[in-house]
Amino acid sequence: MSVLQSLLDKLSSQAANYLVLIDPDRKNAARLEAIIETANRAGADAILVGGSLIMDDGFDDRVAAIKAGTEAPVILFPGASSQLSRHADAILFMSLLSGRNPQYLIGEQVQAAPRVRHMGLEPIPTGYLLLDGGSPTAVQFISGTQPLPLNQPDIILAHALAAQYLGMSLVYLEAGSGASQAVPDEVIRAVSGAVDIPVVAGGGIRTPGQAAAKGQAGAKFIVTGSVAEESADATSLQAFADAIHQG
């Protein structure tokens, strides 16, 4: 069964699938085994392992260390095509829709796709969204994209449906790493309630009241990323993961 079915079953039983994503850079590093811990003593259905930026030569070192520490399936989000390891279960085969940049549009997926075949990666073909969560982030940074307006949810809901027709898996709607506001639920509600396909909904998401709410409004994968780098306390993640799982 590939990843992404088996993710999908686990909705027969619960409201949503929570997603703990890594940044696998080496700021993180030295803690990289209390989180991975973090999330597997929380219940995460998947680990997304990803960054905007690596500063240095250790990513694939880094994916191998997850894959060991977790039974969870791993995922790669990736920030470019350099970001790929044959240690991890799947990929969100990703391209930044949002954007008009060619480069994260087809480029980077054309220098990637040999390469997920080589590794025998399961690609999970996902339409990224990069909406205004209020502040700068790196991912608009680097992609050289501005992201769509919030006060604008028909230019939202235009280029969801425009994944979904495309060939999409997913529809990721995505605030950003950093971001001063997660996207809001009624952004999610009408995006679900248009599209045919699981919504990915991440950044800004940061008490679990918020995450339950993203599950409530249609997200069927919710995903936090600094609540496991600042805590390594497992408490703090399974109250994200019960309120996702139970909506």
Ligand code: 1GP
Second form
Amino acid sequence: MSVLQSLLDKLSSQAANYLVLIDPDRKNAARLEAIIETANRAGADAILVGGSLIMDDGFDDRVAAIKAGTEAPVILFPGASSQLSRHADAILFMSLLSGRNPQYLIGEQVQAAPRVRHMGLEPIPTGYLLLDGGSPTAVQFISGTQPLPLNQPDIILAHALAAQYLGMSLVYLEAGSGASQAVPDEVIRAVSGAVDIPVVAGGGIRTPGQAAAKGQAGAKFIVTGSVAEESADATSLQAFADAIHQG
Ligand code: 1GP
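Following the display of the form predicted on its own, present the structure of the form predicted in complex with SN-glycerol-1-phosphate.
Next comes the full complex, this chain leading.
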């Protein structure tokens, strides 16, 4: 069974899936094992691996270490076509649909596609929408694109529908890592009500209550990154997993 299907199947017994994002950059190298262990003990449904910028050549080794350290599926969440690894199980094969930079709409994907095939990674077609999270984000800077404004719900909706009609399996609403404002529940509710594909929400989610509210608003996948990097033990992450699973 595919990774995506196994995660979708889980939705018959839990409200939403909890995805823990690990940035494979050197800044997390010393704590990598601890972060993996925290995600495992919390009950993450899958591990996402990726970041906007990798500052050394340790990417592949860190993906291998993550894969060796968990039984959860490891899904690449790449900032660019350079972030591919045969050690992962699947890849969010994303197009940055909120932007108008051809490099991130289709250029990186063409570079990546033959290598994804060669590595045997499961591609999960994903429409990626960067929304205004209240502060400038790494995605915004690196991709050279502007986020969608929150005061224009119709524009957000139109992009989400375009993702579905282009055949994407998921639509990812991203506020950016460390966003001061997570994607608002009402935006998630509006998008979930209009599209038939599952909604992923991430960026700036800092409490289990916030995470649960994203699920209640209709998100089927909820992503946190910073909280796993910052928490010293699995207890706090467990509260995220419980809140997300119970809805
Ligand atoms: C994943 O970018 C996010 O969508 C991660 O954001 O680090 O704020 O959890 P945080």
